[in-house]
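Presented below, as structure tokens, is a lone chain in the form predicted alone.
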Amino acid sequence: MSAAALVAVILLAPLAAALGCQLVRASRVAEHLNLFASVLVFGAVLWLLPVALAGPYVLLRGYIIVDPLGAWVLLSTAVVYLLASMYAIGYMRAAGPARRRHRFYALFAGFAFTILLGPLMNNIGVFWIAIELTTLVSTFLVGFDKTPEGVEAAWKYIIIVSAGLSLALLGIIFFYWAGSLTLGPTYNLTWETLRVAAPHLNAPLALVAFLLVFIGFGTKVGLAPMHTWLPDAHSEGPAPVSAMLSGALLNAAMIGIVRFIGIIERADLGALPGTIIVAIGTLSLAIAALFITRQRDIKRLMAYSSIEHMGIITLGFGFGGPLGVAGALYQMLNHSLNKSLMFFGAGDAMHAFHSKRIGRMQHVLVAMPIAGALWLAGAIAITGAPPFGLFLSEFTILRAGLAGPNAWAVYVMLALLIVIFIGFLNHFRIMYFGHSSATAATVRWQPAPGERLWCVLPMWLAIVPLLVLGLWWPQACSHYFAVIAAQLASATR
């Protein structure tokens, strides 16, 4: 199948599902329409991965690009979309009445469509539109339960992120202005056009433009200090939405930063952009460590963990080189798998204990033996402990940092990872091995058999690849990362 046909399947399947869910208005039909679309997307993305290696392919008169970097981000998105669509069936059936469920699935499939759109955009202006569309659609999902806290989180989300993306748009305009001094007053603003023009851009103007897009898209990624929307949005939305926000949306925004890094490193700005990127990544880790150790809300704990991992990915791309790029890309996939598992476990625990407070969750293994065991394994994995995939990716990023000019950040990163390891797992020690047995005596998670299957199966499908990717770094992944690193490096020559 051609790249064009695969792209059509990837984009049209969730879009058709969104329209179908809204038209049929039957919850059982809607949930399976969305699930079928996620399966189609996952299969098409797997097929697209080897096809993209022969690229990049430019389609639709230059508006769509299929390259290895975009295909890898699509893989992370497709994995989360599939797992979250499976989990949503059990979660939403247990959440309450079915009368609004078809609207949830219509929004959910539409959200997946907007996330999948971003990595495929070749025109920078259209890429910005795609990222803004993710904000508009996901705002309704964040506030879907219509609780006062959810509505407040939705408003906070759209205001802060839209403000950040306004800065990103201003940065894109500045990049266009800088390019017009070399390319003329009108030209096609694509990633490759700016990469070619980068050595000839006005250096101060290019630096200002990069800072604006870095801050703007960094707001969407949840990098500190632009992260303030993320804990509220991730904690108030339904658990499947939280998984999509953390495991898929953040990566779709990160690809914009990565592509701009490839442009700015070719401009004559020395080591300054790389130092800024590493500093922001380190700050994000520090903020995450501070709030993880003091957290009392289980979903906010997961949200601050997302800030941590986006900081680590930023450090990987900031360190650069084959190791830095490989570690960051491996971290993307592992984090998508792991954070999906963690939000699924949090959703199950919230159903079991009827609370998001960590202190009210006691003896989790008594309340939900299988899901609780998988959730605990995910908690160990998310801290970067062996033998899971995040250990390998974080270790690779640390190695990359030692070989570069910002080695100081490696030691800070290592210290903060130790703090996060202790703080994060201490919360799970309280929930699993706390002294109080009052809660465990009265609470046991007893969903219907069908609901239990849909809630637990995606957790198994997440933890097994995490273990495999921790014990074995596939040669195909190494080749893929090497191709992406070479393409990013060629932009800096």
The other form holds:
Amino acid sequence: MSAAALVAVILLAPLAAALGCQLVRASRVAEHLNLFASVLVFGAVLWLLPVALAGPYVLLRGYIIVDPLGAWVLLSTAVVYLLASMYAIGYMRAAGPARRRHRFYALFAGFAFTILLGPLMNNIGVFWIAIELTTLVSTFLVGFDKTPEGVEAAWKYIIIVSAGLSLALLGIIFFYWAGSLTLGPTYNLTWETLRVAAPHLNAPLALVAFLLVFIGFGTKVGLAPMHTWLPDAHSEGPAPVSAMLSGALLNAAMIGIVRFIGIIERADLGALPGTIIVAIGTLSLAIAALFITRQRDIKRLMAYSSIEHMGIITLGFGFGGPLGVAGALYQMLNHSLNKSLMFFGAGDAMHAFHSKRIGRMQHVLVAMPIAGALWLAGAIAITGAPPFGLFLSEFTILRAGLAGPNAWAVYVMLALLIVIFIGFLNHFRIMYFGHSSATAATVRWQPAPGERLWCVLPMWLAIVPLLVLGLWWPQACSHYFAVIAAQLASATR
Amino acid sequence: MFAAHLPPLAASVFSLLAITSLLLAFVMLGSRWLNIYLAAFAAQSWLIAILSAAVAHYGGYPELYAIAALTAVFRGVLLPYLLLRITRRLKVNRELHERLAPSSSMVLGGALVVFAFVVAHHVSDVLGLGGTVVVLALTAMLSMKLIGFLMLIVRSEAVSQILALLVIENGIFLGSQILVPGMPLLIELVILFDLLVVVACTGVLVRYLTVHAGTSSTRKLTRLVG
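Structure of the form predicted together with the partner chain, given the form predicted alone:
Full assembly next; the chain just shown is listed first.
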């Protein structure tokens, strides 16, 4: 199949599913419709990966771009969409009455559609709109339960992120302005035109524009100090939504920053942008470390872990070079797999213990033997311990940093990673092996047979690839990352 | 670039419109009443529509006439109407507990304008455009941005926060009309549409807030911390 047909499948399948779910109004049909769409998307993205490698394709009169970087982000999105769609079936059946469930799946598929849109957009203005659309759809998923906390989280989410994205819009307009001084008043604002024009841009204006864009999209990525919406939104949505927010949405916003880094590196600005990116990444890591150690709410713990990992990915791209880019991209996929697993486990534990408080969760392995074991393995993986994938990617990023001008950040990053390792796993030690009253030990997670499979299967599907990617870095991936790094750095594609 | 070589009359018209829009932002900053916010926002949108038409006339960008008409309809009529409906339903007509009195926030707003001017002055000097209408456009754009953020911070009514976001967008739109009048039409259309969706979504959320969280004041949203 050609790239155009694959893109059509990737975009139209979730859109059709969203409309279908809203029309049929039957929860059983809706959940399978959404699952079917996610399988289609996953298959199409797998197919798209080798197609995209052959070079950037521009479709639909220049509005859609298919390039290796976009395809890679699509892969991590599609993985999370598939796993979360499976998990949602079990989770939502256990969560409550079926009355509004078709609306959940309609929103869920719509949310997937908006996330998949972003990496494919070639026009920077339209890319901004796609990112803004993700906010508008997912706000209603965050507040889906209509609890006071959920509505509060949804409000903070939409206001903070819209304010942040308005900074990005200002930055984009500044980029357009800077470009118009060399390209003439009217031109098509695509990634490629800006890359070509980058060496001729006025340096101070380009720097201001980049900082605005970085902070703006950084808000959506969850980089400190604009991260404050993230723990609220991630902790209040239903667990599959949290997985989508964390594993898919953040990457889709990150691709904007990465593409702007590719542009700004070609402008004549010296080492300053790189240092700023590295500093913001380190700050995110530090904030996450502090909040992880003192956390009492299990889903907020996962949310701060997302801030940590986005900080690490930012550091990878900030260090730059083939090694840094490769590490950051590998980290993206591993984080998507791992964070989905963590949120699924948290969702199961919340259903078992009827609480989000870490202190209420005791003897998890007794309460849910298989899911609990998988969750514990995921917790070890997400702190960056071998033999899982995140160890390899974080190690690669550390190596990339040592070679660059910002080696100080590597030592800070190492120290913070150790703090996070201890802080994060300490919560799990208490939950799994801590002392407690005898009554807590009698809790059993007993989902209905139809739900158990949907709740546990996606956890297996996440942990196995994570282990494989930790033991074996596929040669094909290295090649892919090398191509992406070369395209980000090259003068003309 | 277009704004650097304007006839004196055009430059004066642009300056007048930009400065009046900025003044209207101060009207919002200096009031407690939601109705006044709404009126000031609507007036600001109309001024920006006139600005688009003026740019279309003097710069020779006929497609901007369409943008001017759409701006007037969307931002000048539709959005204020939607917001008016929300405030009516909420039965809230003023800010009750602002964190900063209107007088103090106006002083702070003045300081922000000075800051915006310093940045604008520097940037346009670097570009060799000092002394043109560009300085003023940049100043108005950045000040409205900063004033919008200030309103987000000191105002706690949900509707005021939506309006603060809209002021930020108005500032960006105003600046972009003067700085990059040749920007592709599609982008501006989609951004206009996007604003409408934002207001619709936040409108629904405000209703959720009052029904499920029992308040329309964001100050009382303090359940999620840490």
